[in-house]
Each structure stands twice: as C-alpha cells, then as structure tokens.
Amino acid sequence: MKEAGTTIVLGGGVGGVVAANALRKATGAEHRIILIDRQPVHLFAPSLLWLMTGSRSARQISRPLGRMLRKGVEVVCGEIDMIDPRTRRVRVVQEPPSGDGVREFDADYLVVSLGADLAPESIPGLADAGHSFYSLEGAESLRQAVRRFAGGRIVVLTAAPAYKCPAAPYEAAMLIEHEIRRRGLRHDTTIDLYAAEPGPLGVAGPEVSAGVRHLVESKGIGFHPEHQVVNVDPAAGRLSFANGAIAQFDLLAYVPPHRAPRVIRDAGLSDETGWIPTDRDTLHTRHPGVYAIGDVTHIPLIMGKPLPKAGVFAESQAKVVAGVIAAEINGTLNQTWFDGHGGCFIETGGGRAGFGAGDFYAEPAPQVRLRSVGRRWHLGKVLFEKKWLWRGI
C-alpha cells in the first residue's frame, strides 16, 4: 500500500464527478481527491434537450459542485492555466470570489476530463445566425425562439461531422417539431436537418442509423446527409455548404464544431487527431500516472472510427479509471476495464424515446441494437436524471 498521496480530477462534468466520488470510496482518507474546474455548477448536459423545450429549468438540472465537499472531496473553482503531464503539476488561475491569484497543485495521479470546447466561431457567421443547444446560454436562446416562432423555415444543423452526444440533434428536430405541431404551427413551418455526416450514429451500424433516420423523416422532417457547411450569413439566413447548395432558414439550431480545450494541446496531451490517445482498457495516456476520459480522448475501434463522445462511457470510464488507480493505492489487483459497452436514450417527443445500446468493442463491428419507441424510455430517462441529480452529486 502506498503512502497518503493526491489524485487530481480536472473537470466536473459527469466524468470527473463520477471519477471523484468512487475514488473517494475506494481510498482511505488520508488520499487527497481535488476535483478542479472553471464552473461553480454542475450542469448535467443530457437534460439541455429539455430546457431548449421548455419543460426544465436550469436550476433543475444544475448542482452546485460546493455538494462534493460533504463527500470528502475539495473543489477548487478556477480557470486551468497549465498542465504538466510529466510531473503532474497543474496551475490554476482563481478570479474572486473564488480566489485571489496562482495556485499550484502536484498529484501522483491525474484524472483528465475536462471535456469538448464549443467552437462556433470556426464556421464564418455561424455564432450570430443561430442558437447552439449545447450550451445553457444557447439551449435557453433557443427556447425564447421557439416560442416565439409563428411559422417559416427552421433548420437543425450539424456543422462538423464528429460531436459529442451523436443522438441529440436528432433528438433535437423531433423534439423541436413536437413543440411546433402542438402550437398548431406545423403546417405554416418546414423542417430540415442538415447533417455533415453520412447518417444518423454511423458508428452504431447501418441498422441503427437507418433507423434514427426513420424516425426523423416519419415526422415529415427533411434529412440532407453529408452537407458541410462552410459559411453562415445571418442576415439573409443562409447557409452555403461545401457541396454547392444553399439552405435558407428562419430559425437554426446548431450543433457547433468541437475541439479539445486549449490547455490539453499546449501540454501536448492530443494527438494529431486534436483529442488524448489512450489506452482503450485502462484509458492510461502515455504520461505515467495520467489518465483521461470522456470526450477529451480518442479511441479507435476495430472498423477504423472513434469511439463517440458520450456520457454514458465517460460514467463507465471513470469507474474504471477510479479502480485502477485506487488498486495501485491499496496494494490490490485491478480488476476493472472499459469494455466498450453503452447505450443512449433518442427523445422523439410527446413522452415516448427510443434506446439504442451495445458493445462498440465488438469486432469487425460494433453490435449495437435500436430499442422501438415507448413511453417506458422516457421514463427511464427521466428517472436516470433524477437519480443523478440526488445522488450523483
């Protein structure tokens, strides 16, 4: 068993969170477990799909990470300057009330999970033409606009063709004309999803992509696969894409581009893909004692793909990354690794979802299998996010 020492958790997404928490059980209290992130609030981001709609509030789905004290784990609220991978050391700039200044903190191990920075301002016109539903400000925007839409042309776009949560602007257009035909609206109001991937969770197969696209296209919405766009011109609201066409639209809802925060491409943590190679088992990087998870890394599968960017396995990766480095603390055998299994809810609104799970690990593909529309889903996923909410932070 090795002496006290420090593990570090950078972000408090729902990785880093669930990273702390099991750490914290499974070590003695003489180990220190700082959790570290720029944001006071825990925002569980499934639930923005919600907001946009109007049927959750952001103090519903939000939690102060100041709870995670009652557990045994300090919080340090603050912008992440620096990160040494090699020595572990990370800097930590703290404005008030938070703090005063510098703060630097060693760790015998780092848990990295600080997530995907959004990044509207890549695509020419895209920040000041529409509202980006992955984020509170932009979720809440898009509600305003919603309600206060009386008939035209709306478009849900996709501007880059990798994003985390891959079901959610599917998710989004269903949930979205829900809204418009309960208003009476749907017959004055067009609906088109703009997608610069192939298909709907191409990762998940054929089967299930064609069938998220059924589900889009039975609600009488436009699907338009492999549209890159490339300019966004608000005042006309126009879209120009790579491909030559041109979209109009009267209000647009968008998934932006996503890129590893600037902090991991200094400390040279990413690849020439942009994210942290890992280990697919251990999710162990190449820097001794630095582990990351979530949507921060890049895992290849066995068909050439990433794994995608999801909750789900950044959960069951900081389980496993909590049970290695607490068997290394205790002199124990590891007996945990990331399997590759998970599984997302798809809202097709009106109270009723699809699921699709399976093993993404699976060769020569990933077996994954689309559960049929019920009610039962959207319960499952409501109870998901009132057990997280009590108990996961």
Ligand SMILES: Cc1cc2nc3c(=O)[nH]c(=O)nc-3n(C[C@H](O)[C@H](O)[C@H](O)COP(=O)(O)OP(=O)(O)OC[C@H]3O[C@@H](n4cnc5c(N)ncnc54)[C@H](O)[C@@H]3O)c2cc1C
Given for the second form:
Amino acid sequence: MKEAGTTIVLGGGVGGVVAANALRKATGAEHRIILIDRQPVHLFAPSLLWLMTGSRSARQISRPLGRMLRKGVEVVCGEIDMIDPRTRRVRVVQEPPSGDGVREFDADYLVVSLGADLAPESIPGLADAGHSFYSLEGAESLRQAVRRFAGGRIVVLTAAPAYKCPAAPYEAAMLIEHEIRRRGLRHDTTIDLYAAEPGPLGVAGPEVSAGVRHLVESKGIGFHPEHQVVNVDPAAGRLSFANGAIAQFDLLAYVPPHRAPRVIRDAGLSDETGWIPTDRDTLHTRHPGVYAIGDVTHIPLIMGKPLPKAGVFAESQAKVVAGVIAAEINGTLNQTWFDGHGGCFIETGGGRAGFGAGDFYAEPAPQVRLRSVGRRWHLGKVLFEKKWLWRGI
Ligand SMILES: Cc1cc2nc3c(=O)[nH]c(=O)nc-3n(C[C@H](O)[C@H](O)[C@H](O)COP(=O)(O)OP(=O)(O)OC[C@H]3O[C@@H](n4cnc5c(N)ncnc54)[C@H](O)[C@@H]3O)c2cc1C
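Cool, the form predicted on its own is there; where's the form predicted in complex with the named molecule?
Next comes the full complex, this chain leading.
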C-alpha cells in the first residue's frame, strides 16, 4: 500500500468528472483528489443539440462543479497554464472572484482530461459567418437564428474531417430539418451538409456510414462529402472549398476544427498527431504517474484511423484510469483495462433516434452495428441525460 497522496484531475468535463468520482469511491478519504477547470460549471455537451432546437436551456444542461465538494473532491476554478509532466506540477491562474493570482499544485498522479479546443479562426471568415453548435454560445445563437429564419439556404458544415462526436453534425442537420418542417418552411428551404470527411462515422465501418447517410438523405438534405472548406465570405454568404466548389448560404451551422489545448502542446505531452499518445489499455502516457483520457488523446486503431473522440470513451477511460490508480494506492491488482467498446444515440428529429454501438478495438476493423430508428433510443438519451445531470455530478 502506498502512502496517501494526491491525484490532480485536469478538466471538469466528461472524463474529469467521472475520473474524480470513481477515484473518490475507490480510495480512502486521506487520498486528496483535486479537480481543476477554467469553468465553474460542468456542461452536458450532447444536450447542446437540444439547446439548439429550443427544447433545453443552458441552465437545464449545466451543473456547478462545486457540487463535487460534497463527494469529497476539491474543486479549483482557474486556467491551467503550465503542466510539468516530469515532476507532475501544475500551475493555475485564478481571476477574481475564484481567486487572485497564481497557484501551483504537486501531484502523485495526474489525470489529463482537457478535451479539444475549438479553432474556428483557422478557416478565414468562418467565425464571423455562422454558428458553431459545439459551444454553448454558438448553440444559443444558432437557436435564435433558426427561430428568425424565414426560408432560404441552410448549410451544415464540418470544417475539418476529424472532430468529437462524429454523429453530431448529421444529427444537427436532421434536427434543424425537423424544426424547419414543423414551422412550415420546408418548401422554401434547401438544407445541405458539406463534410470535409468522405462520409458519416467513417471509423464505424461502411454499413454504419451508409446507414447514417441514408437517414440524412431521406429527409431531403443534400450531402456533399470530401468538401474541405478553405475560405468563408460572411458578407456574400459563400463557402469556397479545396476542390474548387462554391456554396451559398443564408444560415450556416458548423463544426469548427479542433486542436489540443495550448498547455498540452507547451508541456510536450502531444506527439506529431497533435494529441497525447497513451497506452491503449491503461491510458498511461510516457511519463510515470501521468494518464490522459478522452478527446485530448490519440489512440491509433489497427485499421489506420484513430479511436473517435466521444464522451462514451472519455467516460469508460476515466473509470479505467481510476481503477489503475486506486489499485496502486490500495496495493491491489489492477483489473480494469479499456476495451474500446462504446455506442451513441443518433437523434433524427421528432423525438426519434437511432443507436450505433460496438467494439472499436475489434481487428482487423471495428465491429459496429446501427440499430433502427425509433422513439426508444430518443427516450434512452433523455434518461441518460437525466441520470448524468442528477447523479453524475
Ligand atoms: C454538440 C455535441 C454533441 C455531443 N454528443 C455526444 C454524444 O451523444 N455521445 C458522446 O459520446 N459524445 C458526445 N459528444 C462529445 C463529448 O462531449 C466529448 O467527447 C467529451 O466531452 C470529451 O470529454 P473530455 O473530458 O475529454 O473533454 P471535455 O468534456 O471537453 O472537458 C474538457 C474540460 O477541460 C477544460 N479545460 C480545457 N483547457 C483548460 C485549461 N487550460 N485550463 C482549465 N481548464 C481547461 C474545459 O473547460 C473542459 O471543461 C458531443 C459533443 C458535442 C459538442
């Protein structure tokens, strides 16, 4: 058994909250667990799609991170601006009212779950031209824009081929289509999805990809794969693509390019992929005592593409890392490994959804199945959301 020490969890999103809770349950109260995030609230990102359609408010899908204190997790609100993975020292800058100045923390174990930063500025004109439903502010402004929309051309765009939750832009297109039809504007509106990638959910295999494409196209949404946007003209409402194509829009909803947070890159934790390489079973990085989970990681699959970035994986990786660390602290044998299994709901509008799930570590390629669309999968997501927000944090 190791002497009681400290685990610092960096990030209070999906992976961070689950890791801190699981570790708290698995270790004695003498082991300190500190969770650090720049935001004082935890946001349930899958519900941003419902916020976009007006069926949720920001308050309904967020919870104060301070609630973790009652479970025995210390919460620090501030910007992590330095990580030394060799000494496991972390520097945090706090602004009033959370604090005033710079604080340093030392850990026996570091769990890095800082997610992916959104980088709309990497495509000229994009940030001024449309609404990113990948952030709270963007989803709110998109909701207002859809409400004001009186007919015309709607474009949903993925501005880079790899992004978290590969289903989300396809869901967004179908949810917007449903909303436009509900308001009687469908005959006056074209809806197109321009994707940088070759097809939906490519890592899940050709059957799932074709299935999701069929769902989208059966709603009269034009699908244009392999269109990498290079420039956006906000005044003219025009997208220019690397293949020479041009598209006009009156309303633009987009997924911005992603990159690892600057502090990760500065710490030398990322590799040439831009993300943190980890052991695929234990999520251990190349630094002793330092683990990385969730969107910030890069886990190559044998088929040549990386494991998709999704909350379902961040959650199960968090539980694995908590198990690995707790086993070391408690002097027991580790019995948890990340096995690459996961699934996600695919909202199609009108209170209906599909569900794709399977084994992403299967060889030679992931084995994933898409279940047919129905009300039960939508209700499943509603129940999951309620459980997460009332019991998860
Ligand atoms: C619209 C949308 C729908 C989605 N739907 C689904 C779904 O249905 N199913 C699914 O599995 N996944 C879904 N996802 C993806 C899922 O939300 C992410 O994969 C998941 O949140 C990743 O967890 P994480 O802990 O790695 O990162 P995050 O949850 O993003 O957490 C990272 C945290 O780190 C903090 N942070 C970053 N840098 C710093 C810093 N320097 N200092 C302090 N704090 C910092 C951030 O504030 C954030 O709280 C969806 C995402 C979006 C945007």
